[in-house]
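For reference, the chain that follows is the form predicted on its own, supplied as structure tokens.
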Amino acid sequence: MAESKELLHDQYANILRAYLEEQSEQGLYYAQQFSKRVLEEQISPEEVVSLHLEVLEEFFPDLPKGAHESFELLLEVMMGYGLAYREHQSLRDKTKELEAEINVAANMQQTFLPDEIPHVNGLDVGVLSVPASKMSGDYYHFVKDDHDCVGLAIADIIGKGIPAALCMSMIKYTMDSYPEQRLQPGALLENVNRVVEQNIASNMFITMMYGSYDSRTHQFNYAGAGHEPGFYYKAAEDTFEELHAKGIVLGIKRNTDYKEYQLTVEPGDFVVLLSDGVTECRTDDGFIEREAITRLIRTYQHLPAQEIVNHVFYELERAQGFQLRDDFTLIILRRNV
């Protein structure tokens, strides 16, 4: 350590001597390189000031008393600055570690989402999920059985960050662990609810809506756990209806029954599932109305389902100045024939 300080002392003395003699740009360049080494070796600002004073006293033994005392004052100033600087560096390092953890969690979240939308003849499905920040509290899920029956879920985790990512993993693997019931909405929500109630913190809750579409009978069965109501479009009447499903949020009460609802999906009809980041879109004029969502969907309903959700997202994002304030998830399931 003493040897290292001696080397720094000699190096700085040579740099300062050369600069005082020549005052060249090269001297300033050497000083910049020296500052990088100082940072690498974590030498405090007050130590650098002390080093400068030592070298000056060697060069100018008759340094005026006032000049020497001014450096003593500067040392005191830099000691306070050095403490604050080290605290700042520590905080920055911790922030970088946290950002790295969040990036890992965000990447992990993506693995929980479906890689592709299930393909079923006569069924058109579109989905888009965009987080407001790196971490999302929204979750969606698709599954298809051997009979071309499609199950779909949408959930909103009340909470953000890494806890939300961990909670999302629990939801996914819980749903995957009940293959024989995964297309029975009420039973699935009851199972998920029991797991959630036992395993998440008391200040975290999950809303969810789960539905299953039978391509043989064209029946859509669904149940909800406190989730944002969706919409159901009836092509024959050219009208939108609220898709309500009563049920308390997941995680409140262990033994909870979830009522199951049923719709017969006619050609041209479609189901809309969404998160509250869609319906609670905030503009400068306040929250938009749910009717504005259906108007947007109606504007683009002649397009394929995926293009509908893409256009709706763009319009709502633009209305917010391209700055999402909440996670956005929108799913459309339409029967074509």
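Take the two forms, superpose them, and find the largest set of C-alpha atoms that agree within 1.5 Å; that set is the rigid core. Owing to the predicted nature of the structure, the values given are computational and were not obtained by experimental measurement. Numbering follows the first chain given and starts at 1. Compared with the form predicted together with its partner chain:
- After superposing the rigid core, the C-alpha of residue 45 moves by 2 Å or more between the two forms.
- If you fit the rigid core between the two forms, you'll see the Cα of residue 300 move by less than 2 angstroms.
- Residue displacement note: residue 14 has its CA displaced by at least 2 Å between the two forms (rigid core superposed).
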Given for the second form:
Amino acid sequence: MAESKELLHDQYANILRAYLEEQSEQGLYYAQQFSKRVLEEQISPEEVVSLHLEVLEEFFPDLPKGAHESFELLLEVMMGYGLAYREHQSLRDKTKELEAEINVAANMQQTFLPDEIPHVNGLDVGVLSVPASKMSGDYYHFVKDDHDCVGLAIADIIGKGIPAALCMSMIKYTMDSYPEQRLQPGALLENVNRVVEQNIASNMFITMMYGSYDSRTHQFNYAGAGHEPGFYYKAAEDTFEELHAKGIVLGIKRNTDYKEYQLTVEPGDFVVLLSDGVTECRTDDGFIEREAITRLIRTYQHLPAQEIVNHVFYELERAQGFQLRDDFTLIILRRNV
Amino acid sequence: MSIQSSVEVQTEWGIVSARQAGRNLAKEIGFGGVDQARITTAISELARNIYLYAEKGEIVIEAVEETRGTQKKKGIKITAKDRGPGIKNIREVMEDGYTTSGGLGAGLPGVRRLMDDFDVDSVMEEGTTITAIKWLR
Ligand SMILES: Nc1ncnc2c1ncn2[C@@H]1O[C@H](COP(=O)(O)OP(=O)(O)O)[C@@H](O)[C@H]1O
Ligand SMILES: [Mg+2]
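In place of the form predicted on its own, output the structure of the form predicted together with its partner chain.
Now the complete complex, all chains and molecules, led by this one.
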């Protein structure tokens, strides 16, 4: 420490001497580089002031009266900066620690999500879920049984960040504990609702859409709990319809029925499920319209489902200047032609 | 050394006197300009807290010595005492960013950083005693 102080002293003396001899831009450049050095060494402003005075008095032992004293005043003024600087350093360290903790939690949260999309003959599935910050409030879920029947869920925990993420584990375990209801979206939501209502603080809500697809009959059954409507693309008519399901948000009312809807999926038809982070993309011109999303999907419709969702996400991310305001989840499930 | 001075703090004048006493002793002990400024800043913060929150109290400034083996250390010790309301949530207060001055780094966490040893003893309704020592290097 003392050694490096001496080194800094000598360096500064050289820089100052050179600059006093000739006031060149190069000299100022060296001074700028020196300021990086002192920051690196965590030298506080008052020490720099004192260093300057020290060197100055070596060069000019007979400083005019008052010069030395004026530096005492400056030193005192710089004390506050020194304190703020040190606080800033310690807060920065704290932030790093917190960030590391959150990274661990975020990794753990990833394990709640399916690690791969089930492969089902005749079905093309694409999923993309991107959190706005490290922890996500969006949840999705896939299961497949031995008969090539698929259950899929998308849920949005109202509220973001860590509380939402904690809540997510509960939904996952609830869904895992009702395997027999995988193909009964209405009954499944009724169960999840009961668990959520009993276990979650009354100021937390969850919206959810659950669907099941039977690849033997090509039936798609679904039910929703206040979730952002998805889309249904009818290949024969080349149109998008709203995939709307009536149902109250999870966690509000204890005994709630969830109406089940049914669709027959024809070749080329597809289901789009999304979280409100997709529809609530905000650009400088205001919210993006739902139509804009179907238009985007249309642009990439010829591609595999995974590539469609990737492209749609990229376009929406770009439209927002690459800053997500809400967690984003988009799922496409298409019956192959 | 047994130099000790006690300054009553009840007005801003008291704060200035406490600073003055601290600077005189710090100089005498041999602290350099930067450390003198650190010590007086710490005294200022402690004295201001007395003035603002406890109305009155005293700042005691003394020279201290410590022997470790053959090494003798000299230092300055500041004691801020009052019989004010006490500090309720010391742990929070000692956290950065808590002060009402908000993010300016001063306050008690600042004092702890400026000095080497730091100790708070505060009892609700009875008062607060804060001691801080800076050692001469
Ligand atoms: N001597 C004291 N007696 C009672 N309360 C105090 C005393 N010193 C500090 N406090 C309390 O601790 C808080 C933090 O003090 P401090 O760190 O100096 O920051 P600030 O004075 O800017 O609020 C004060 O707001 C006050 O509530
Ligand atoms: Mg204060």
